[in-house]
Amino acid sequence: MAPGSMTTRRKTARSSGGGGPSIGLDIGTANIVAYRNGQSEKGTQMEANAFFTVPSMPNTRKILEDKAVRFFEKDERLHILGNAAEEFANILGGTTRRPMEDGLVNLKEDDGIQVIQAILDPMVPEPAQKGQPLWFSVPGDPLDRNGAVLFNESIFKTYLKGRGYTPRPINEAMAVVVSELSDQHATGIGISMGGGMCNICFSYLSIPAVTYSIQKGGDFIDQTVGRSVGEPATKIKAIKEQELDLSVAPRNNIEHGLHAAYDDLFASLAESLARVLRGSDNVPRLNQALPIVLSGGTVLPPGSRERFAACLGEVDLPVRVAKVVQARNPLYATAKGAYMMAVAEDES
């Protein structure tokens, strides 16, 4: 059944095929985030996709077991996980280490899928059935990078069917579309901007006729920011997600260098959807104007739609765009797509 029937649906967390409830997964580059309720939020799990090593001392192992601070120990190291981890970072002047790298497992950290699997198993309980459905998110291919992300696909399924779940994949953008465009029949044009990459999804009627991804996100923001005036990429990111606005004019180096960073970003973004989509055999052929829905964290600061949508007005786009609009959570939209996916698989 398409997603766009959908909002005629009870939106429910039910039972998968006589399990548990239903569980839509977006695992980022910067969040990993577990959706379970449709009516409200409060099912709803983020934790941050990284991780901070200290030394192991048996004084530190006992003090962060009391305060119930998540952490495995490897090689008299202890990795500090999730949201935790960050909240280390910021306090130690340090930079959190990341399992996932530009949207996709980062090959090079040793421990990473350790990791993320340590972050994932409380957010992923077993199911009560064996089999149940999960849908959870995979990004499109990055642009010159065809077949990058199979690897990726590949690691999550293993670790899901180990959990006892039956694992249904999900373009990231196109569970944009369905969370955000189901009365617009999921059709339209859905981006989420991550830590990693930019994820986008040219949808008519729930189909994804165009899927790819541009490697810059978050990430880039905070690094290319940090590099230049000498700040952690971390303290960056704390000042992007808490302070910035970017409907006003900034008021000091580090704003300068975020505003610069984001005209960047959305101009690089902007540009790739009008090569991608005038280079593209599968554009649907259509009358009316689409909307286009934009989510993820680095969409937060305010002023981030409009900034955008300027960008997107430099560009010859081959379609007319009707409205560009934000998520109603950015964070978890692609996580809601993906459970709202669940759900009509069981109501199916």
Given for the second form:
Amino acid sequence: MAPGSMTTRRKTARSSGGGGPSIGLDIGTANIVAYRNGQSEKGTQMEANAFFTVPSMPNTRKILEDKAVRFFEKDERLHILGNAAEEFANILGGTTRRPMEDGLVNLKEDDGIQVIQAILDPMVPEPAQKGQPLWFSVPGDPLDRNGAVLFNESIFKTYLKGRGYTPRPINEAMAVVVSELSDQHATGIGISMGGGMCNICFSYLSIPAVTYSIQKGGDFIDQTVGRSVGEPATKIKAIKEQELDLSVAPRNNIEHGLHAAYDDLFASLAESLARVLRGSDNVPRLNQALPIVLSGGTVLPPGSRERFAACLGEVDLPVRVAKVVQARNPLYATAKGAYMMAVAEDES
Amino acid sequence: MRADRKKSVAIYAARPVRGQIIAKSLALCGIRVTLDDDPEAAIRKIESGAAALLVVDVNNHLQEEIELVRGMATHLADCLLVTHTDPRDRDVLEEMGVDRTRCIGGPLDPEQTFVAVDAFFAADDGPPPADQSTGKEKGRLKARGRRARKAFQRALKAPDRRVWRWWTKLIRGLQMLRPVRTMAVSGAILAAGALAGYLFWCLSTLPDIDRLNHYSPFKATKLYSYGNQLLAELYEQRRTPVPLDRIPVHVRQAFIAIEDARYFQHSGIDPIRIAGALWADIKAGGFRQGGSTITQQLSKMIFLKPEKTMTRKIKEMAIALMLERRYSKDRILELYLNQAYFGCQAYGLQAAAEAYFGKPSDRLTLAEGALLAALPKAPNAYSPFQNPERARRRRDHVLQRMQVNGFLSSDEYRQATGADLPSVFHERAYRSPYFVDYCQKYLEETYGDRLNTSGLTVYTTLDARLQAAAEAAILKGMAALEARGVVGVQAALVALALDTGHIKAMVGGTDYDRTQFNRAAQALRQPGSAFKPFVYLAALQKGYQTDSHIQDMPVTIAVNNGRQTWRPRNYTGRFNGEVTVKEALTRSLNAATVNLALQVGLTDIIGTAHKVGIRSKIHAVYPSVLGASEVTLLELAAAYGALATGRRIEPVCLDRIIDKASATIWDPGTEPATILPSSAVAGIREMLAAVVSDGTGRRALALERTVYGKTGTTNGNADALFVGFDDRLVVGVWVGRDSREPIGPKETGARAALPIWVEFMRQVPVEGMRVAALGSP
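The form predicted together with the partner chain, contrasted with the form predicted alone above:
Expanding to the full complex; the earlier chain stays at the top.
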């Protein structure tokens, strides 16, 4: 089943067939989300897609085991996984490592694939019935790098197959459209701004007519600002996530930097959107104005929506924009879209 | 077959996505479609009668796709619709035989495609009657095209169109009314619509009150000593949330009486109070009285900005109503009392009670509660410290309101109005300030700005008894120096537990209020002879024994790239010839130490010093072996800890950290690693014991127990040190001037620093402390 066959009916019910509850998976640079159980979002899990390495010592191992922290041991080092990794990195004043970079599996990390699989294992239990479909998000091809995501997709397909599922990829931004615009015939533009990249999908009647990505995201903001103010990126990330409000004037150097970096990201995004849509044969002539949905952790700071809308006003899009909205839960929107695809397939 | 053919379309598109777009659009409008990725399959559908119309989408810049259309036009010209990318090629397609009206060029246009398909089927429904003129037929087709466009747009809109139907009916109804009435009604509707729109806008931008379920106000971080003595609070807003049941009833009544007497009667908004406030404003000719209930004030404090606008007021009322539906009166009152600002950086009742009265909120008297209830309206104007008379009048007004509302008897009122106002602001504790600063710096690096707002409970390693002993010892040492005419000097002391590295006491200077520079942890000073044990440790590790013989003879060393020479001299000015290793360290012989260093090698000595805990750079020059490279007292003490135990001692200032959810988020639990062989540790302990029994540290014999250590004095008596240990603690003491000028004549480590060390060790309780689990020596 392709995304194009998604019905416009809102489907968030728990699946009863297909051998077990449906799961939608969003594998992002910063976080991995496994979406379950429909609108209540109960049972949905989110884990940081990160790890933190400490030397293997009996005492350390015991502490981790006592605290039920997830880790694995390799080459006399303990790899602490997921949210716990960020907690430990913060406490010990270090920086977590990422098994993914710029939206794709980070091939510079020797243990990257093993780390992602270790994080995924408890989030994706083996299905009650072999071959149950599982929809997972894949990024769009980065601009000027066609085919870059194929390796990425095949890694996760192989892994999910090994777990007993029938893997079904869905473009990350298309999943956002499915999740947020299903009552509008899944017609509009979905944008998922994650840690490593921004994914964009122009969807018409649930057909992903144009998909692409730019390799800039939350990490780009953290690193750019960190470099310019001489602070570690992790500190910038914490400030961005906990304090930043783009709707009010910046109060210090770090906030000045964050405002500037956000403006740069939004401007790049708007400019690329205009360029790609104008250059595509797949964008139909439409009389209606379209909604744009923003999702992903990078749009969480208040004022993001308004700032992006302002940047859109500066470019000449080939379609009219009705409104720019934020996803109901920006962190879960992609996984929810994948989940809705799974439920739709299960019911069809 | 005719029925199947009717409104059936076969589609072929060279680019699948464009084909899907056409197919979906037509299907949405009720057309039966099949999409093929093979043109032959699509043609067969027409030939077999399964479809009546073939829609072909091509890029007419590609020759092979144009040829494809040419082939189809040859056989299927009557039932062919071509969508193509370049509208300029319409003539070319017409020449091939494609009907001009069935060529749609330019960007993919689903609406136009549907109109063309609909027109095709209109023609396919049958020819018009023969008597109809061509003009009428054109008009009929145009009308059908318009209907098709509308049908397409309707299909593409969101499914719910009830509002539109209702509006259409309304307009039709209005059209039937007479014009004047229509205008009046329209005006009223427009006005009501505008008002409704404004209200809708206000209410649609309300914040999510569910945030209150996870509401977590800024909360101070508290630092405690190892024995649970509060050392300091770090905060942006001084606040300690307290549950309502720990707030006395008379205090709650004081707030209700002055802020919202009908609190338990209304549902978030008090119309009677609003009307009263409005009347008071009219009489006063301006804004004098607010009609806000406690719930409204809470809404404003937590959810809204403090602006005076109608929009804010409407939102405040709406949120108040929502809060009252969601939360109990007690919960709202509790949130209000913990959120309100009372001046003096005190947020919440508990912090206010501590700031104004130096006591917790559950011990507030009636008069005290009334004063605090008087403050939130204007904390500075009614401050008892700034405007005592206004504060008294406002407090008495609160008491009067309590009496009017039946919360007080006349006697209680009279008694309370006679109570004094507070006159002293109670600052929060800031004990052991140098140590607190040291911890704060470490915590800030880990938690950043969150430190002052996260409400952490930080248990430090500081032992309050030992800290008091350290401060007393420094005071006594300073007094002794002053008695000898030495004034203006500074001193520092640091004590570490040998088994854990816990910092048990830290004094960074003689007067924190005058200078906050921590001389125990921050000051880089030359250690002088206190560095020598690392030279001897390196020698022991290279096979020397304590009774090995070395030469205490003059030695000349080229320094400064050979441009100068350096000849170390002993303190006495004499050379002793052959001496044992132990004797050389005991008597702190410089020449013997340098001669030994020449044998051992500078690299090994520096490596040994770093290995045991010296973090500062040690310059690779021979004066370093006599303590010329600067170090901090803290790292020197930690390195002596390694000499005592054979294990690497890392100074630790935190024992554990608990967040406001009572979860332990810091619990190091690591044990020092063994880094020295026991034979070397035994040798160095033997020599450092001899320093005390027979050498420069003899003053420590006054303790009448076995202790170990080494004095240190730098050139011109600029620094005086003693670093030593017993079986539980390693303690470093430094005396000197910030300007690095001499302390005074004969003020050596043994004379200026050692007495402080001895005094501190004398005060260390022998019982009640954990005994270090030492190595074999």
